[in-house]
Amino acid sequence: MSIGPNITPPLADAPAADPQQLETSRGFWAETWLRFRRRKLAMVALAYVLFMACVALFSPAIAGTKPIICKYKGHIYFPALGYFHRSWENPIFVTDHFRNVYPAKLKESDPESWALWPLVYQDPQRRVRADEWPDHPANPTRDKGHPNSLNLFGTTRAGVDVFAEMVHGTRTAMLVGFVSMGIAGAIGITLGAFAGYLGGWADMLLSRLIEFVMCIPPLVLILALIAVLPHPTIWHLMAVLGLTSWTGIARLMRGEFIRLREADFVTAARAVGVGWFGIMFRHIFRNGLAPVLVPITFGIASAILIESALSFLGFGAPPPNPSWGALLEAGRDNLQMWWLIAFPGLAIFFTVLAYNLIGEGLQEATDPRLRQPGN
C-alpha cells in the first residue's frame, strides 16, 4: 500500500488557501487550557490556589515579627528568612541577644539601623508581649482571645496570633500536598509505565505490588510509618504521604502504556530507531500524561487533608511548625474558642474544594469523551 502519492505537496504552494487553513492546528495542552478556561469555577479556583502559593512565599513578610530588611551595624540582614529555616537568620542576631524581640533591640544595639517590617506584627510561634511595638498592647491569653482589630484571627489560649499562625501554616500545607504528590507521582509513574510497557512477568510483579499496598489501610501505614521515625518532621511526613499514595497514578499509568504501545505511532518511532527511553518517556508518557494529571490533583488535596488531620490526631509534624491541623487540635480542646476552629477550617475547606474543583475541570478539558463538535 503506497500512501507517497497521496501527500499533498506543502502548503506555500497553494496561495489561494484561506488563512484558517493555514493555521496550524492547536497543541494538545493548549487546546486542554482553552478549554479549561471556559470552566469559571476551576479558573477561580486555580486563581485561589495561586493565592495560597503567594500567601505561602511570602508568608514572612505578611506576618512576623523580624525585619524583612534590615541594616544593622553597617550591614543588611534579612531576618525573617528565618520563619522559612532557623539557619537562614544571621547569627549575629543571635550572639547579640535579640531574643526575637526586634523593634527595641535593632535601636538600642545600633541607632543608625533601619528596618522594613512585615505587614502584621504578630508571631506565628510565640506571644507578642506589651510595648514590643509602638501601642501594641500584650496579646491576650486563656479563652479572652476573640478577634480583633491586632488579632484579626483572634489569639490561642497561650497569647500565639492565629492570623500569623495561619499565613505561615499555608507553607506546611501547600507544600505537603506538592512535594508528597511529586513523590507520589514519580513513583507511580515510573513503575506503572514500566508495567504497562514491559508486560509479562514484569507486570505481573509490579501490579502484585500495586495490590500490596492498597491493600494496607492508608492511615495504617502511614502512622505505623511515621512511628518508626524517631524525630518525625513534616519532610518525613511529606515523604510517607508520596510512599502511600502513588498506587491510582500507577495503575492509570500501566493501563495508558498498555493502550499506546502498540499504537502507530510507536510502531513508527521504533521502525525509525528510537530506544525503549525515548520511546517510553518521550513518545507515550507524553500522550498518556493527562489522565495521570486528574488523579494527582485529587491526590493533592487529600494529602492535604491527610496531613491536617494527622497534626489534629497528634501526629503531625512537631510543635514550632505552625499548620492548620494543629490549631484545630487546639479548638477541639477549647470549643468556647469558635475562631480556632473555624479559620483554620474554612481555609482546609477551601484549600481542598479548590484543588477538588480544579482537578474536575482538568478532567472535563482533557476527556476527549467530553469534547463537544465545534469546541
Partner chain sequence: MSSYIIRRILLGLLTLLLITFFVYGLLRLMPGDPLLVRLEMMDPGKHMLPEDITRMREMYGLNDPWYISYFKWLGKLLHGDLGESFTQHAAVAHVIRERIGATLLLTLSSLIISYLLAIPLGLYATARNGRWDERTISVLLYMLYSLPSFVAALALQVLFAVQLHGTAFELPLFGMTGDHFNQMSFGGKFLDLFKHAVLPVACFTYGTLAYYSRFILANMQEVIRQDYIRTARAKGVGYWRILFHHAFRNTMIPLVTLIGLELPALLSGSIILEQIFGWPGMGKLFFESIRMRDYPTLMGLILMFSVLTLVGQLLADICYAFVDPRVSYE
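What would you give as the form predicted on its own, now that the form predicted in complex with its partner chain is on the page?
One chain, no partners, no other molecules: that is all that follows.
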C-alpha cells in the first residue's frame, strides 16, 4: 500500500460565476457608469461637453492678441488672463500705454522681452488692425468679412473675428449652465431633503414655497432685474436662473427622501444611534442623488438656451463679454452675413443636444424601469 500526498482533484462540474451576479455585486455608481458607457450617443455627447469645457478653460491660449506668458522688464507676466477678468492683467501694460497691442510694443519698450502667443492671433473684443501682427492685414468689415484663412469663421460688421468670439463665448455658455444649475442644485437638494425627511409642518411650508417659486417666470424676473440694475452683469443672470430653476429638483429630492426614510438601512442607522443629520446626508442622500442628476443635466441645456435667447434679444451678457446669442443677434439684421447665424447657431444646437443626450443616458442608466436586458 503506497502512501502519497492527499491531492483533491479539481471539481470539473463546479458552476461558473454568473455574469449577472457579478454585475449586481458592483456598487450602484460603478454599475451606472458601466450602463452609461454602453450608450454610444451619450458617450459622444459627454466627450463633446468635455471638449467644450477645455475650449472654455483654455480660450485665451486658443484665440487672442495678448501673450499667454511673457517676460517684460525682467518679470514674468500672464496678460492673457485679462480675458477672464480685466483686473488679472498686470497694470504695467496700462501704465506703459500698450492699448492691447502687444507684439510691437513689447520689443519697443523692452528689446530683451519674449512672449508665447495664442494659436490664432485674433481678439474677441476688437478688430485687428493692419500690420499689428507681421504680414497680417486688417480684418475686413461689413459684409466683406467672409470666412477665410485668417478669419476662419469670418468677421462681424465691425471687423471682430467670429472664431475668437465663438471660442471665448464658450466660456459664457459653460459658466451660465454650470453656475446657474449649481445654485439651483444646492437649493433644490437641500430644501427637498428637509421637506421629505422632516415631513409635517416643515414639508407643508417648504412645499408651499416650492409652488410659489414655480409661479415666477424666470424671463420676466430677468428682464425686471435688467431694468432695475444700472450695470447688470452675467453673474446677475446666472443668479436669477439659479434662484428660479430649483423647484423641479426640490420636488424630486423630496419624493426620494419620502421613499427612502423608512427603508431598512435607515431604520438600522437609527438603531445604532446615528443622528438625523447623518441619516439625511450620509445615508439617504447618497442613495437618492442619482435621479436628481437627470434634471440638473437638462437644466444646464435650458440655461444655455435662455442665455442665448436673451442675448439674441439684446438682454444677455453685456459687452465686452462674448456670447453666441449676441452673434446671432448681430446676424439678424444682416442676413447676407450668413456666417453670423450658421456658426453660433450650430454651436448652440450641438451643445444643447449634447446635454440632452447626457441627461437621457443618465436617466436610462439610473432608472431600473428603463433598463433593457443585457444593457
